[in-house]
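Form predicted on its own, single chain, as structure tokens, below.
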Amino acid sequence: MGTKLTVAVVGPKGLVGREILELLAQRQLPVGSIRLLGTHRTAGAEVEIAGRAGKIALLTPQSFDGVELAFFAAGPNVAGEHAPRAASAGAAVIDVSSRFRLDGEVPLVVPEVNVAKLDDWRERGIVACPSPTAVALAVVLAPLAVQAGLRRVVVSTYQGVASAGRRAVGALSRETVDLLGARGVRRRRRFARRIAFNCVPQVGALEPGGSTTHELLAVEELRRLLDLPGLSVSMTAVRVPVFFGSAFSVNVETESPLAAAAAAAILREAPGILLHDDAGGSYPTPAEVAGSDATHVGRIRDDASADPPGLALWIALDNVRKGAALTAVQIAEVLARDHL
């Protein structure tokens, strides 16, 4: 598309919204003007756009008149109310919340995995971005599935607090200061348990049967992305006292034999992946991948405990940047190039 786009960003004051604004300034999406939109809680506040202050306007049903592309980064309730209005006004909507991820009429897309699904975006005018958990797993598992098929996946996640939002980052900071000052945690907890100097095996609400909402939803998102509705997946999601970034310990059983060396060769050539396989113990960590556009993979090894033998590997990514904002912007770039 040769013309400049009128773009709206809903929720620009949050972590993901701010990252989207930074990416719009850095990448090649043809942006003409940007409307900053927020609820009563954030309307009137200022955020920085390309070094200049911009004021957030109140989100109303008329906010999307003339908008061609709208990013929603303000949570599922706001998306549920306003995304259909934006689509009805003619905007292509990209939602990073959980609101539409399992809606069968809304394509769930990771560009490195299933970009062809964007052909269906006009049905509702909305494209859903998966959770950072599903993004990381799909980017890595998709090329392995093409080459060897997938039988079973077992995942443990180690998720930094940024994926829970800006206030969660503040909560970890306050708890850490309190405990280092020998005061204990004096404020109401943001998470199910104390997060500072702790690991909490609960992301989302606990459901009957013991799984959490996040685990159940992320598994279904992964199945949708891979187009494998019957894939056997077991997930335990853990919140860890890290500000930004997430990591994943993954065991994979494939349909046909796939040795670690062959898997490494596949992932080295796969889009969006940075493989850490230097001699001497190279592997990624959440702190080291902060700000990176890639999904990082390391410690690929044969898992002899599986029958037939499988793979074990480690994944790390920036859960705010690649896990949310960059995926949304990459979707927008494809829409602008091929569909708008």
Ligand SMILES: NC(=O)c1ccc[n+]([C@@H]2O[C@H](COP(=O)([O-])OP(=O)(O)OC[C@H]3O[C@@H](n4cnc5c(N)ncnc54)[C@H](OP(=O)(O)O)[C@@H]3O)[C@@H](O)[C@H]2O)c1
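Pass me the form predicted in complex with the named molecule as well; I've looked at the form predicted on its own already.
Shown below: the chain alone.
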């Protein structure tokens, strides 16, 4: 790839779309022009890209003529309708929605974990990014799996509202103000229960059997990323009144013994991970990792309750950034370098 790419960003006013634009301005992807594609609500509006104003156009079936790389950050319905069109028009499509994550013909990729899967991108012309939950878990569990094998993983995740999009951030803010003003929550809820000053153990819809769509999908994505279709995983996802960032409490049972100190040594060297293990008891929190590119890990300790003993650890990451936008841009960088 010698020339600069013509790039499209679908959903440039959304949380992930805006973060992708910021990363395109900051990183080294060879971008020529950027086409911004939105809805009737935002078409005509301006977005700042690297200090310059760009105008949003209405997304139509013809929007991708001449586009070489298309980021889709507008949800599964838009991706289902327009991503195949963009691919047919010749664009390499990177979709951050759930639409293609379990599609066997579409590679599901986190560059730190399974970059070789990008060799298959031409089959449909589309690459899927996993959910932030699967990104965080795969980045941390992949190097442990290589060293010790994985037998069972138990996860509780604490998810900030940004993972539900721009309007969810506004909803937490309004609910908080309403409750602090002793007015009660006046507007329609965006979550299953009140989110301000609360914790809601439901991310996505409840399915028969009691798990949620998010839990079921994230487990399957994780198995796909690690190439461990039979991995035993139990997950509970909780929505918490945090704006940006998510956290994960993880218990891991490995095939061969792996002590906490050995796990820390592996993770210290692993790509994309920032380890918090100084003697002062440091650990990452969602608020502290907002805006960070890394997947942060702390509180690694032996879990003697498992038989044989396992590990317990804590992960935090910025769900909008590493959980979606950065992973998408890293995929684009590999495609641009090796495939386009």
